[in-house]
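Take a look at this single chain in structure tokens; it is the form predicted alone.
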Amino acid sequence: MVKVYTIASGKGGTGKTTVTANLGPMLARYGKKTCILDADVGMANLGLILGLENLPVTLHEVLAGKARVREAIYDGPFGVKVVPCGLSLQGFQQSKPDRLKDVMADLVSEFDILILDAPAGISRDGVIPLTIADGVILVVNPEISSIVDSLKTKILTETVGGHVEGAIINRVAGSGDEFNRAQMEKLLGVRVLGVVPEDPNVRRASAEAPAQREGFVDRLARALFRSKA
């Protein structure tokens, strides 16, 4: 039976995405069928750290009614499939994320795993990721700005109806070996499941992978533009 995860966090930065890319891989690659989504119709950051960028179909035309999502899924490391939003402008304002129910519908039965990269904050489109995940995984830095929100965030989900399966604490100072779990387990009220020590290679890597990339500014540039072209 499928599990459908949404990674959520309640302000911008505090590495979401980067969890969901790696997360899903590694799943892949321990023989779970695992399809990562990006449910952030808005940034459309996921496809852009995987090299997926420029698209001729993405999740903001199934959202659009103008494609199947078949048609949207992609491969990624390891075995993983990716469906990632599109980097057009026009895109984003077609896209209608109601429509996001139907398509995971169109996804349970072909995968043991579904991960939804949700959309920071807390908005309209937000909620939706929220409510339609049997788990969401809230992704916290070990900073008062980072726990208040996700304190919203969780309580949020829980208003509307969904379960809180849990954090991952992200970019934890040194080795993370003087990191009290039991506090920000009690600060957040639910069980921390993993710990991510902060990591400089991280944004390195982050930095570095699109200029390696031949042609990419180029590619981006027409991407975020389409509909002027």
Ligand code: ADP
Contents of the next structure:
Amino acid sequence: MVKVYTIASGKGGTGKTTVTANLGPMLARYGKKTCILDADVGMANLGLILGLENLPVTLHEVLAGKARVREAIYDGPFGVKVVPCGLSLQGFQQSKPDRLKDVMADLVSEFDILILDAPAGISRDGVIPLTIADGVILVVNPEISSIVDSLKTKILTETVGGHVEGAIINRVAGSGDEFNRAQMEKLLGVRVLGVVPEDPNVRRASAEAPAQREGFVDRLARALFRSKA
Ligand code: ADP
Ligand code: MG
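Rather than the form predicted alone that you just supplied, could I have the structure of the form predicted together with adenosine-5'-diphosphate (ADP)?
So here's everything in the complex, that chain up top.
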């Protein structure tokens, strides 16, 4: 049976895309047939950090009803499959996020695990990934604004009939060993599934590595201004 997880937070920039881009390949490496999808259709960047930019077909075209999801599946690290989103504003305008459920239905027979990288905030479209997951995983930074926003996302998830599986605490100072798990579990009211330390290499890997890829700037410019599939 396929398991669908949505990686969510209240606040932007807590590390949802970073978690998705690392958890997916690791699950694939350990033998799970895994697909990661960029459900942040407005501010897509999962493909970008995995070296998939300016692609002919992305989730935008699928959500616009112009392509089948099969055409938007690409190879990522360690055999994970990736469904990235396009970067153009026009692609975003044309996509209909309420089609996401049908897209997932097309994938369930082929994978053990589907992971959705969700948008930040509590927009109407942002609610869809929370409702279609078997479990929502909150990515929380150890600071009060992120904790409060995550609590709101948890309440929102439960209000719309979703289920919160637990939280990943990201960007924890030091090695993470001194982190007070029990206190965070009490605050959030969910299990802490993992603790990820702050590490400058994370930013270096996601910001510098793509820019060093040959032809990156040209492909990026084409992707941003692309007008149709
Ligand atoms: P989101 O998808 O929630 O908006 P991202 O995954 O894009 O967040 O991360 C936001 C920024 O934080 C990125 O620049 C990323 O490289 C950085 N980042 C994420 N996790 C860590 C970490 N554990 N240590 C250091 N920087 C991190
Ligand atoms: Mg993101």
